[in-house]
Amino acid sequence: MKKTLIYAHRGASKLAPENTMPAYQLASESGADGIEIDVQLTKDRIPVLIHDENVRRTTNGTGFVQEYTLDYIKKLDAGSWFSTKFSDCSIVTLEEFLCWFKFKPMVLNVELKTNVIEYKEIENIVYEALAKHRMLNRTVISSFNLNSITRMHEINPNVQTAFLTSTKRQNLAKFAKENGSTSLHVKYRLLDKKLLKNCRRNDMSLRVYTINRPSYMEKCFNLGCDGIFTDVPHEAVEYRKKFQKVSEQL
């Protein structure tokens, strides 16, 4: 049976503040196969790792990422909202992350957060950063915005891309492939054997988010999905070991 890869969703985000270095470090230590990160652009067009377009939820600041320079963004406390012991955490730049990550034996998923704000040139900026650190061959670039997928495909048709969706539609795998995607990333409720079969028919990988419950993990492992995104990679890794052991005994 195909091994389902485990991606730490925003790092080990149940154990440390999401998209911060402690969350990424814990993800690495957990034995996860990969890490998923979210990219927005600052006012001075520096890619930074934060899920929301607005800094309010995960920092002590307010306002949109695109309104502030990197210098301002870096001064924000990005950890105290989670726990006071993470009060020294700051927002991470893509450059800082890649300098750390490129030495890890892991794969990467970069989500371009362009479904609310279409940051100008974000695809080129992120592509150049990945190329600089020789990370293109182990990175999937995903987005809910098909325009971003198309633009990335035009930059380099050999780059792995993934269309993110929570919406059911006919011939979803074929639709994603026709728009430049090599993979499909879907919300768990969309997962079934038919979708997986259609992905295989279209030579596309299928990964599922956000999988935190053991019963959901088991379904993904049973079906042979290519990957899952989870907030609890430490638990997912242990559960996969148990699942594989049971499967080998059958």
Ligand code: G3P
Second form
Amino acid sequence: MKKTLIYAHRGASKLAPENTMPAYQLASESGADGIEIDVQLTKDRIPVLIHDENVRRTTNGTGFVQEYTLDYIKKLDAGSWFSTKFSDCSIVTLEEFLCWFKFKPMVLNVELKTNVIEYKEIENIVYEALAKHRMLNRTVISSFNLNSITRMHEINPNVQTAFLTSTKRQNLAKFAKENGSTSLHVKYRLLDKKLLKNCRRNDMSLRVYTINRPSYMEKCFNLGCDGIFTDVPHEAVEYRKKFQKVSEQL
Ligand code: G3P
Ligand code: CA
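Moving on from the form predicted on its own, please list the structure of the form predicted together with this ligand.
Shown next: the complete complex, the earlier chain at its head.
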């Protein structure tokens, strides 16, 4: 059976503040196969890695990312909310991340956070950054917003894309494929044999979020999902080793 890849969700986000360099560094040290990052645009249209549209939850600031220039965004403390140990963390730009990540033997998932704010040109901006760093062949670009997927597919039909969803619908795999998606990224509760079979029938990969419990990991590994997103990549890597050993003995 094909190995289920482990993506560190926002980095190793249980151990360090999400989407910061320590979280990414710990993810790389955990033995995870990949990292998932969230992208929003600043007022001066610089892609930055932060999950929420508003900086309130994960920094010492308030207001929307799109209201501030990168210069201002960079001055925010993006670590103290998690622990004072991380008070020197700032919001990371996509450029800074790629300069570091491109030397790591890992795969990447870039989530375009366009489901609340449809940042103009974000697809082109992110595509150009990935192309510049020669990352397109090991990156899947995902979004809850199907328009982003379709736009990315139009920019380059060979790019790997994933429609993200937590909503059940008939013929989900076929629907995503028809809109330019090469993979599906689904919430765990949507996962079943039938969905996986439909993905296979449509030649699509299936990855599942957010998988932190061993019992959920086991189901994903057992079914042979292509990937999982987890806040605890170090635990998932250990669990996958144990799971593989047991499967070999059967
Ligand atoms: O890409 C999987 C997952 O990250 C999607 O949900 O809210 O954690 O970005 P969220
Ligand atoms: Ca995400």
